[in-house]
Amino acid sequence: MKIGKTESALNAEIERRGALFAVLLDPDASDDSALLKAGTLAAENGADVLLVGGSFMGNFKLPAQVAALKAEVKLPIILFPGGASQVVPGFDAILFMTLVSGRNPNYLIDEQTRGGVLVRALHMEAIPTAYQLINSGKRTAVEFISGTMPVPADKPKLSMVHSVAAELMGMRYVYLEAGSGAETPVPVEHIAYTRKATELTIITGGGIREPETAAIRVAAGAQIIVTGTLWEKVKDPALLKEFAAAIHIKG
């Protein structure tokens, strides 16, 4: 599958800036005005991309919310789905993910089979992404919903070999995830091992609460840093700018 417009733009920005700052918006945690305000705040203070989604979305107004966001911000808005039912129109692209760290067939192929026809019908750009859940010190929503065990935090080679397999199967991105509200972020060793062993674009998120934590993971090889839960509690433009400065290692 050829690289699409949005993925090409992300890759070009990674080359230009060194790494990108992504803010994850959860429609289930925000009403319409709060979601729009959070997205606008992120766009005005250094974010490069908005991800929208989560483990469970019971929000039938999502297409309208995305349309409102697109009217106000010029950043790429990418769907971060928890399942096929979340594939709706309006997004610039979708992280078309397979939970490669798990062994639940529903998230290895079943949801992808259901969602794939919707993605094609909507002419939505898909970014083939390997999704790996890394243990963060507590049970997360992703672990509960998916019914899978996370990769142990002290076993970075396990996430690396899953990344190698994903690359050989044609995936271009890998998302190393500690989970929403994680106690600790993905250990740098997981990122470093995958960086050395693959050419995948590495996304990481979960438990990243300080700019320094983000910068350390960029230094280890992460190319997109995702923060989400933090901004549900902290509405601080200055902190957003600090994150952007820490992540944009090429300025």
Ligand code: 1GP
Given for the second form:
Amino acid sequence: MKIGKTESALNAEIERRGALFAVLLDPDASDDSALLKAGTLAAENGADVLLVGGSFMGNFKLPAQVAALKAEVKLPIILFPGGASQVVPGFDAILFMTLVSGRNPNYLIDEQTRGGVLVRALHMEAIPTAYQLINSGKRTAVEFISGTMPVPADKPKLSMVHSVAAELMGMRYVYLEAGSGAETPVPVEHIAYTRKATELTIITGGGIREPETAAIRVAAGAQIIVTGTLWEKVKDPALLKEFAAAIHIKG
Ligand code: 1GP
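Structure of the form predicted together with ligand 1GP, given the form predicted on its own:
What follows is the entire complex, opening with the chain shown before.
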């Protein structure tokens, strides 16, 4: 499958800035106006991309929320789905994910089979992405919901071999995930091992609360840093700017 417009633009921006700052908006955690405000604030203070997603998103208003965001914000808005039922119109692209670190067929092929039909029907751009859950200390929602065991935090070779397999299967991005609100983010070794072994574009997120934590992960080879939970309480333009500055290593 050819690289689409949004993925090309992301790749060009990664080339230009070194790494990108993504803000994750969870429609389940905020009402319409809060979601719009959070997206606008992020866009005005250095974010490069908005991800929209959550574990459930049983939200029939999602297409309208995305349309409202799209009207206000000129950044790519990418669906980060928890399952096939969340594929709705309005996004620039979807992270079309496979939970490769798990052994649950539902998240290896079932959801993709159901969701793929919708993605094609909507003519939505898909970014083929391997999703890996890395142990972050306590059980996370994604571990519980997906019914999969995370990769042990002290076994970076294990996530690396999954990344290699994903690259050989044709995926182009890998998301190294500690889980939303994780106690500890993905250890840098996991990022460094995948960076060394593959040419995948590395996204990482989960439990990143300080610019320095992001900067260390960019230095290890991550190209997109995702922060979500932090912004549900903190509405600080200065902190957003500090994150952007820490991540944009090429200025
Ligand atoms: C969760 O990686 C994302 O899927 C972001 O995590 O909410 O902890 O920033 P946080």
